[in-house]
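Next comes just one chain, in structure tokens: the form predicted alone.
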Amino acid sequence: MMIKKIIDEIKSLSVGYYILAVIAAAGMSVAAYRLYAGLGATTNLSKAFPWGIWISFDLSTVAFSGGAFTLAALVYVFHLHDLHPAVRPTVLAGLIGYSSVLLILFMDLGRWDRFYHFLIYPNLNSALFEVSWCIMLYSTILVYELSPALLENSRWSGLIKVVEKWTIPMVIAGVTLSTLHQSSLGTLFVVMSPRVHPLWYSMLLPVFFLISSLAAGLAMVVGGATLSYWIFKRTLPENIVAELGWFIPWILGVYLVLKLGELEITDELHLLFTSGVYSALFITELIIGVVIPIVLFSIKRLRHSRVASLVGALFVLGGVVLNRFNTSWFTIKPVAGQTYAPSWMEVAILIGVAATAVLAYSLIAHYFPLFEETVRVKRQSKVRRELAHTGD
């Protein structure tokens, strides 16, 4: 009976789940071969370019996952409890994001069988040592924060009260860890000054990475609210989405002032117009990821529009992706004439991991009470019709 029930449940899933499962399986098959054959046979990474598309992807994904610690801080530390309905979906997105990062890092290690060495052979002078510990500990905290949703309809539901008792201390620890590693990722490139282009190199890179992760995290929540509206037929109340969107122009405004101000102070502002393709990349990054979103989210009417807020969120995320790729790949100075372009296996593994992440999120959202505080689309539409009728 149990097997039949499982088979029937699998059959009831939409075709999208099957497509994601096939893509994920194909990508994971290539990943297994990479672990067997080694980096040299499967990637175009080298001593001149030890970091490639995988690291750029990880830097972007970590920034996107910043919504979990940003929202947790707003709700549990600053007591903006109206935002609480967004916590569970956002924490799950953060956990899935960090899991994807850890999986890609596992692929990126030359000696993947020694991934645990940072635990027993600490290098206290390495920024990567701090990043590794923070990501590992924060991923554990995300599991803790999500556990009430996983336990709610199980025989262990009694543990929820114990978990909730320690939620605020765990959130504070998580915010601290996130702040540390989001900024430390920028520190990794501070020590690469000979190879990072002056438009992106700055002693403030840790600050830039942290601030942009705050904007990216909020953009993920705003964009995810619209996507869940279409996919899961559950969404956040419109006023909550607009309230979250209100923070974005302020964060991006601080980022823009610091970014341009640092170039002015270091007498490098002229590089904006004299660096050829690098100037184009930098200006495009600022226009897409900063200027346009500031304009969109500054207009109240657009913040209350699901389509406009989604567009604004996509601009923010696109700008962050371009920034991370620019910093870690596109503008890195070649060594001895060597260049880097990812192999098809690197891309296949990346697509497989992304498909696995989307599939995992969709399945958890399907079977667990992730959106219990959100508004049903049909009910929301009915309320709007009733209000409109009353107004007449």
The other form holds:
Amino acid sequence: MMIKKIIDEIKSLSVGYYILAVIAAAGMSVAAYRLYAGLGATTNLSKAFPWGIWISFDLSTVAFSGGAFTLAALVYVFHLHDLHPAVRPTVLAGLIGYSSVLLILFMDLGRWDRFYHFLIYPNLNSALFEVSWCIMLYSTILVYELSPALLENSRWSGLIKVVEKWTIPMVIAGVTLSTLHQSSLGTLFVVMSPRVHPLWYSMLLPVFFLISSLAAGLAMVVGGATLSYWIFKRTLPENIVAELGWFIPWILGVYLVLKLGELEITDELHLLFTSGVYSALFITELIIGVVIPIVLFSIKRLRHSRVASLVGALFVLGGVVLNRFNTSWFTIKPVAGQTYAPSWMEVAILIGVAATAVLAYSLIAHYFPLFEETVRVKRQSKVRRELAHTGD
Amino acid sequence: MSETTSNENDYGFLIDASRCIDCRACLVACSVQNETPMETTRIWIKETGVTGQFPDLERYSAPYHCMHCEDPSCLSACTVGALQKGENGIVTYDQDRCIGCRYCMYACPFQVPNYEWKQQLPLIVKCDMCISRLGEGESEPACAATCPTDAIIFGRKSEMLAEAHRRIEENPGKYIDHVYGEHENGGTATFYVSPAPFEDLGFPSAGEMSPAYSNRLVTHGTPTVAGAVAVGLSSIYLTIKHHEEAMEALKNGSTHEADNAADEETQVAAQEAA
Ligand code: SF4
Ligand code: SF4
Ligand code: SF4
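Given the form predicted alone, state the structure of the form predicted together with its partner chain.
Below: every chain and molecule of the assembly, starting with the one above.
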């Protein structure tokens, strides 16, 4: 009976789910092959480039998932209760983002059979050790923050009261952990300094990574509001989105000043014009991810426009992706002329994980009360209001 | 400044590029001693390629392996502490701990750690001064013992360094005036002398301070930052909450008064009616 019910339920899902499931399954088979065959047989990683597109993906995804901690801080710590409706969708996005990162990190470990070693063999000097712990703990906290949505219509809904009692301490722990690992991802490159291009290398890398993750996090919420308006027909009130957008120029402004100020202080400002393709990458990154969004989000009319705020958010996110890829891949100094480009299997696994992520998000959004407090987008409501008026 | 300072018992190498004849006996010796296949060895040859005008052609080479840094970047990076500084300054690798994150490969400014790319469950491959061989009572590692021209010699680190400087001083014009490894990456236990510039040999130019130091400055600040963030957030939360409650109380207080006033009014009205 139960099985038949499940089959019926699956049959009732739209075709998009099936497409995603097929892509996800294909990606997962490649992933299984990677685990079996080893890194040399499946990737283009080499002694000169021991890290590749997977690490760049991890860095970008963690920055995107910064929306969850930024929003939690604004709502629970700074008491901006108006933003509360966005919490569940954003926390879910964060949780799914971190889960993808954990999956890809697992793929990246040569000795994936020993992944748990970071729990029992600490190296307190290692940024990667710190990042691993923070990501693990923070993912648990995200599950906690999401649990009311999962419990709400279930037999265990009584537990919600218990969960909510501890929300504030959990949120504070979560924001603290996020501050740590968002910045520690920048610290990763401090000990690698001989390989990092001077335009990107700085002792302030942890600060740069943290600030840009704040901007990326807000951009995720702002852009997500427009996307869910189109896809799930639920969204945030427009004035709230505009309110969030208002923060972006300030954050990015601080980022820009620090970035250029650091170059000036270390006497590297001339590299902006003399490093050929690296200068171009650096300037592109700042124009796309910083200058354009500062302009867009400074204009009140654009902050209130759904399309314009999505475009602005995409610029911020594009800039952050380019920054993470630049830092961890594009500008890494080659050794003996060797370069790196990913193999098809590295890319296939990434696409598979991304499809799994979208599938998981859509399914949870389909079955659980995620958007309860958000505004339902309904053309009829306008019609009905008009009808009501004429009825008068 | 470095966490691990060198002591008198530290071992070291002296490698002389003017003596290396590129016979690669050291590669074979290392491979046999440590049971590593030749394609993933712990030691390589770096060379200048043929330079100069015929008939004065020149070509220099030198073996290249872990420098055994005083403040090793790899050690600071390793997620699980698989790389450690052992007795006698040897930077050791614990293959039972390693999770294969390959961070050490990126962190090492000399690109020393090698990887068993072809294995299903690969490990790092890195020189450990033949620590097991030394433990068996041998006086030197396989590479140094095998080298037919004594291009690699092994001994106390301080003696190796002194010998490096002595060779440069006593043979004016023979070597360039630079002992590679003395200051690179904050100082190492492997010293090179060479007639050709080290860039020409393909040696990386490492800074005089180990990035492990900057790394520690940041990572050791972490608990402080964590504490500050947690305390900061909690106090912001409590301050705003207190403020909100105060506002709430104020509002409630005024509505109470209004209620009372209304009650009085109704009482008055009731009395009047009576
Ligand atoms: S040379 Fe590289 S691998 Fe060897 S101790 Fe120094 S940092 Fe570590
Ligand atoms: S690959 Fe192994 S030795 Fe190297 S940093 Fe990772 S865990 Fe440590
Ligand atoms: S000291 Fe031993 S492990 Fe190191 S390169 Fe020489 S032979 Fe190989």
